[in-house]
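Next up: just one chain, as structure tokens, the form predicted on its own.
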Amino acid sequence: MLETLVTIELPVGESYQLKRHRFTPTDESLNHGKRISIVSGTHGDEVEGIYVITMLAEWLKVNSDKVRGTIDLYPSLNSLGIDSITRTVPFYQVDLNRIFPGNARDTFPNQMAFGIVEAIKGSDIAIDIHASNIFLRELPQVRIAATYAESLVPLAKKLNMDFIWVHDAITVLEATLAHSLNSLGTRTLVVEYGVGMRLTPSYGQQLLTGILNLMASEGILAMDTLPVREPCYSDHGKVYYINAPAAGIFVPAMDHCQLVHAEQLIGHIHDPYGVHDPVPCLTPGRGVLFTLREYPIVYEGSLIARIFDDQTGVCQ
């Protein structure tokens, strides 16, 4: 069922809509009283969420005798600047997810932010699909604040995702809908996978399978677990940096997603001119690079890249 649940006037006749589609069980003597909400579009920039909310809702019209639950989707939660290829709120410049849990008397993001939380608040389990910005390529991953690791990781392992990674990141987590979710009492997952304005079929199908495992394992499907990765856990291990040691163009000598060894070479930085040499970039130790950068223009102190110094040889 599709529905509207905010809808807030804007100048010259428009006006914001927030929208979900919702699927309960046919049977409603089925229903084991549990709801997950799965959302994406919090940046209009990200559209591997979109993609995965569209592969579950035809999965899930064609299998609608598997629910057991209540299922919500909402595929953009900032469709205007969806309409608008924006990642922020059109016109006011916001960062959607930086303002949360927003205020119903505040500025138009506010009522927005506000509008959100209320709808998905209460659901057992929220799953926050991002892509990277249009500069870096992520692996496939869960971030968890470390305050909520105990209750999200056990949820996080069944997701078929390669690496989870739980960070003290809390100046910036605290004014995410994720923080404002589990705040409440809504436990809820970011998951992080791809590059901005770009599809990744293959991560989205992963992701789609690990949805399907996760509504499985809780119960809110009818049907038999499914076979999963064991993914890296960022406890067990350290997280490298990389960044770019001098402006220019960064070109990778690397593939993403691969093992790496000290010392080894990711790519080089290009002088547009000519003058100085190709300056190159180094691992600082070993480990799974999860993290590359995309755009290849850079400054000094770009983030290039980021490693898991996996500890457990899980990775490997």
The other form holds:
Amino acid sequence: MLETLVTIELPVGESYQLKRHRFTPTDESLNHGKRISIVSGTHGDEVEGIYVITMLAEWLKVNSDKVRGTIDLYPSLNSLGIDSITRTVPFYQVDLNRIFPGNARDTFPNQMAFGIVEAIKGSDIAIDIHASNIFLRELPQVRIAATYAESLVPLAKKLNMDFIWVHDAITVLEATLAHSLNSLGTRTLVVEYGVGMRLTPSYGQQLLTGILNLMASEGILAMDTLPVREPCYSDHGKVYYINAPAAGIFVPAMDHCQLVHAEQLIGHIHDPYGVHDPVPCLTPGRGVLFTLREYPIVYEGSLIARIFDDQTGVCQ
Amino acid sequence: MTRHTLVNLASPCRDAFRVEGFRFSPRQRNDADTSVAIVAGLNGHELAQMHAAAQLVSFLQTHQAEDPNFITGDILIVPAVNTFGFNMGERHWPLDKTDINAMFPGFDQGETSQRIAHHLFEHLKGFEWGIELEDRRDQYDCMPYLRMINSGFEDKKAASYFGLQFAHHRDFVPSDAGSLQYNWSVWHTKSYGLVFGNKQQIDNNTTHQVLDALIRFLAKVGAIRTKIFEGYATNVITQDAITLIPSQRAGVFEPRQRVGNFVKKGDLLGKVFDALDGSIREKIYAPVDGLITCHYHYPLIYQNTIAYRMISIV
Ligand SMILES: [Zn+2]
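Can you now output the form predicted together with the partner chain? The one shown was the form predicted on its own.
Complete assembly follows, chain above in first position.
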């Protein structure tokens, strides 16, 4: 059932609408009562999540007899942004994922945030799907604030992702949708993969399998769990950031994220005028290179890669 | 006066990014009675702020040339930080759209705008006073006002030295964490935000008003020696005195009161029209007696947007 949950009047002949597609068992007596929300499109330049949710909706239409709970799909929270390749909320230029839980009596973006939380809260589980921005390519990963690691890591392991990143809680991330929902008791996983403005269909298929597996193991779908990969995860590792040492055009020496050893070449930064020699960017140690620069123009400081230094050897 | 390049960063293709600072010192720097840093243009839309700071540089330089004893403190003025943004109409750092004024104290091993903030902040630390000139990030026309953040290091008494009508004293909010004004206070500089002007516009009256306020402040803290007119006896306002008046509807907004007007409860403040058929969707009335300090300054208004801000005697 397609529902419109929030309507906010816009100045010229249009309204913002928060829409969701809800799937419940055809026979309500089969509903075991669990509710999951799958959301994407907080950032208008990220489309990987829309694709996964689309595939999931199509799968659920064909397999409606397997539904044993409430499955809510929200493919496009920042719909004005999605329809115009605008990362932020258009006109306000506000990052929607930095103003949760929002406020019904405040600006348009705050009303959106408030309406989104009101719509999703009460769910047992939520999955917030992000792609990277246009600058970086990300390995399929789940990001979890350390505060919630204990309850979320077991759930994250079901999602068929390559990597689970447990990061420190920092102040700015308290304004994210995931933080708001987690603090309201909805166990919320942030999934991130691919690159901004593009689809990586193989990663989308991988996550779809993970979501189906998670729903099967939670009893929301009446079917066997699916075989999923063991994610690389450790709470002892350290994440290294490799930032550009010079300005120029970055040309990667590897074409995707991968396991790396120390002193491995990530790529070169070239001087567009060819006056200066190319500057090599090397890995500082072994580990999983899970973030790789996609957009070639860099200044000094632009992020080139992130490496998870796997000190316990769990990442193979 | 001496001119210094405080930040210098190579670009892939265009000219290098440089942040320029103008330093004024007494003939013997050790004789400085105080020290003041003034920074404008952290965002590339702050044209009025850049212009006011540049006019101050020119004022100080002229007077220093006439009177070698004019400068009595150590003064650093940075009229424009995000010069790349100014040159292309962008508010933020043009490549990755990050806000330099959310990156303080900066990080020399971090992302580009964190590095810019770090290198700049190295030059801005240690001043007794710090003043950040800035616009409002939203679409408002406001009376120039001084902002103090409750940090334990703000100086309410010296806020009156500017002689502006109002100083807004408010609590810390999380989005202050990376701002220059807040980080100055963490490093024990007594800091103010001087907020004025409309986005991407320069108004000559406001420029002069702000210039007067800055000169008055510099004179009163002992950084320059000059005769000045007294300004207003500044009212320090907290949140209780402020009334926010939102529009209930979206449409075309027609403000009917200007900033600086005193209005009575029930006075018409503005109208919201249906953008297409021209009918009136809403009339906005003053809910209290008070002074209009800000009004929404864009023809299109969204639902629940603050149309007016007023302050009242409480
Ligand atoms: Zn995102």
